[in-house]
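As a starting point, one isolated chain is supplied in structure tokens, in the form predicted on its own.
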Amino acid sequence: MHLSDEERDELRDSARKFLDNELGSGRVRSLLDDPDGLDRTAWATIAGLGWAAILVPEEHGGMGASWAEMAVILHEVGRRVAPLPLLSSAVLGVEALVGGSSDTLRAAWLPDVAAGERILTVAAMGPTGSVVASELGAVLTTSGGLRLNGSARFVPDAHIADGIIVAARDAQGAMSYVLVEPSAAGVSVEVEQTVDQTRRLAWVRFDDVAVSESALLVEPGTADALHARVTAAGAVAVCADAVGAAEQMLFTSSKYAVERHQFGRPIGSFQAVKHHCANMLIAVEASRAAVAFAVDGLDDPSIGVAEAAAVAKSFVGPACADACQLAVQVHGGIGFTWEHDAHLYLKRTKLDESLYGSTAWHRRRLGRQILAG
């Protein structure tokens, strides 16, 4: 299913509507020292209104919609630097699923997840946050049965999630996907303190957890092909969220700017602060149009899910952390204090920048790419 560029505008009002009453600056802040960080109400409401459901094909009772009608959500969810599990289980644990072989794993996790029911998420991230499989720290052996070890970092949401898939390596460094559950002996999780606090990201540890073969996404070292595009679906979504709390800034800062005033006129007409918007606007725009180009890839794989992907996350992470950075320059000393928001909307796009491999790292793939064509 793709909706009419009518109907996504008509998707994205909605959204904008509802983030901004349910999950508006003081209830972000709420959430802050809230040990799930989740408004499950609110989340609830959220699957009723079919976000979660938007990648799930109609077979398994979602939408079946593109990636297009995703990006539209993850925007409003940045602007709104909203807590929720989009990122992990509608982005990354539906991919997984949906690129993987196993029927029987898609008939069992995906209505629920569409229905927001149960939450997904993937262990995509080794120690150092690296995607490459030879630095993934999850290893898993075939002797003797499946046995898990190791750990992965940086998992979104791994504390509240129903199930966690996990990239793992063997000893030649041949990927696997496998699906365990958090309460299954060995398995440990544990909450990881990060820049951004309305994130939640958990150091997930495997001390010899049996695997079933069940729980194998695709058969044993052939994950390659699926590790590519989940990671590449979950840079663009965070570049879809940096894209929206940089928009956010730059609407505040534009409105602070004109309203605020100092020796008797507006500090929007300064020429400092005038430099600074127009700075933010151009991070803004590129960005969004980075970000299209992207979703594009991840729609249509004749563009090269690798390339848009690179492509994006080469210039929407620094450029929207910069933006945010401005942000809090344009408003002077309010905008350096915990009461102003500014400060949430750096940290996230400053978490977005890190996360599904780091600016340099797509920039010198990307480059290798140019290079080899």
Given for the second form:
Amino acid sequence: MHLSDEERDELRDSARKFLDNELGSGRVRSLLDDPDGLDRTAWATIAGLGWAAILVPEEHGGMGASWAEMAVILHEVGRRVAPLPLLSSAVLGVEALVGGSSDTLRAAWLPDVAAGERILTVAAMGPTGSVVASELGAVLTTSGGLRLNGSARFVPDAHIADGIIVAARDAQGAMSYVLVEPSAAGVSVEVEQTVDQTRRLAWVRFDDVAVSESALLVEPGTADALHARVTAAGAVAVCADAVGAAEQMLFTSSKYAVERHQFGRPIGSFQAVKHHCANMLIAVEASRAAVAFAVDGLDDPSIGVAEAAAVAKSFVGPACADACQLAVQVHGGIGFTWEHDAHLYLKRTKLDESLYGSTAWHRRRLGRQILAG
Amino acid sequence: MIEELEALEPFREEVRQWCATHIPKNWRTEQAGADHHQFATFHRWWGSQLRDAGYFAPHWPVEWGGGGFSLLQQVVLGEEFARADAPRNGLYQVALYNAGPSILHAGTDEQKRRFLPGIINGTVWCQGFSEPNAGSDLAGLQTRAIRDGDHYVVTGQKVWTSLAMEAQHCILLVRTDPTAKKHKGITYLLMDMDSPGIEVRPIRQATGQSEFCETFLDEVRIPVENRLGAENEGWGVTQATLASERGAVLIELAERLRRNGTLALAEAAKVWKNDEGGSQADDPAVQEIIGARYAESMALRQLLNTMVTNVIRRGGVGPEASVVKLFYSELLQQVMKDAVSIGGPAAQNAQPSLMSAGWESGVWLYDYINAFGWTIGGGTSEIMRNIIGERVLGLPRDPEPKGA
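Next up, the form predicted together with its partner chain. The previous block was the form predicted on its own.
Now the full complex is given, and it begins with the chain already shown.
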């Protein structure tokens, strides 16, 4: 299913309206100190709207829609810095199962994930936050049955997940993807103390966890392409989130620059402030374009998902975080208070910038690819 | 990729074939170091090649000798010309993209009949808008036109009139009502460059080349019938150029920047050595810079795709249109700056080069300097930011300075 431009506009409008009403600033703030960081009532409604089902094939109860639709939702969620398990479950979890080769796992999980009744996540980063295979901390051994040891960090929503898909390497560095349940013996989940409290990431440890053959998403040691796809999806998802957040800060800052007077005139009439706002708009529009390029890459893998994600991550991460930095600057003193939302957006985009590969790594990857071409 | 382009594959193939058989293989080396006369001679020939193929004025309506190409056909043409490294149609830019469209938009039938066929047949036009004291504040221009019967008598000084020494005609902005508010007293005239009283002096630019001129006007008599639009309403005529055409032109420029800038930088980096004797291409810092510029090139391309698809599917442009010129200019400048930096002393050698739009001279340092043509010309980057702030974001205008 592929929506028309008009249908996609309608999806955006309805998502925006829903989030403005149900997950406005007050509600988001009330969830900052909530241990789970999740509004389960809102999540149930969102599941009813089908947001968790966008990338799930129709045969498994999903919408079978494209990344273009997923990106619209992620953008709107970022715009409200909303705490929702979309990156974890609707993006990473679904991408991993759909891209894997286990029909059994798909049939067992996707219908519930699409309906929002169960939550999945993927542990795709090692202890340093790298997604490179050699840097993963989860190790799968195969002698005497499958065993999982080590740890993964920065796993989104692992604390509320019903299933954790783990990117693991073996001693030779070959990659596997396995699904473990948090309740399994030897699995422990500890919520990370991140500065951004609009989302929850977790440190997941594996202490000699027994893994059955049926929990493998692909043949052991053959998950390289799947890992590339899943981490590219994660990278594009956090970029879409960041553009939404930066767009909201652009709106807020421009409005404030008209209302706030100093020296007897609106601060937006001073070029120094006006140009900050213009630079935010440039960052938002160019980032929106870079995400659109990457989304095309995920929908049409002939473009190359790794390149698509690297283009987005190379540009969007710093551009949108810098736009939020400018938002605090334009707001002046009030922007530095807890009371004002600007810090929520700055923290959110700084976290987005750091996940699924650093800006520098993505740029070097692109550069090496061009130099080799 | 714009989906609608798929239907144009046969047209693309046709253009590609034409490029393969018509672009001189050695045009770059032959044109390196050319003065403006040699440049003009070569471009007259190139223009005639384009004319014979029907590619000279692709965006003009067929009834006035244009190609009548759709916006998407223009996109394909630009992409293929960039891919084939065709010479730009540089001599005729003002004629085809400023004078022609303005006459089409605001001209009388008689003016269209008098001027448009000439443009198609190769009349060169220059633009007399800027003045020494009217750059960013263009509407503050002071060149004075006084009505004398059926003529205007014009006295003043214009600057940055590109290729004025080669031009037969000039689109000219003059002040006809010095008492009116500055935007209200301006008139748009079409001036014959052979008129008595015109003196053209080339300006030597920072690169040493002379593409631009200053043009002195001393009681130049211009017939009233050469006025475009009403008296004192010339400012409105200048504002009527179409954003959609700029989109197609910028797609070509952006593709040329990607190829002759970012990708050419990567090729050069393989040859350049670092201080320890290693290849610059092996330096992670260099790889990071090239990756960053490539990502920005792709973002620019997608911005332009968005602009073009908004025109086709929604009949108008969005905020992206206000960003493309600025983003292009600053990316161009940054790529060239990076190349000069990575190239080290090896990128410092002066050598004969092409007249440049900032990516085509073949000499990184000249292209870097020429990039100011984009960050200053056609609205400085600062003015572009004011426009974004005021027209797109709705921020208040700067207060007029006291006494203005």
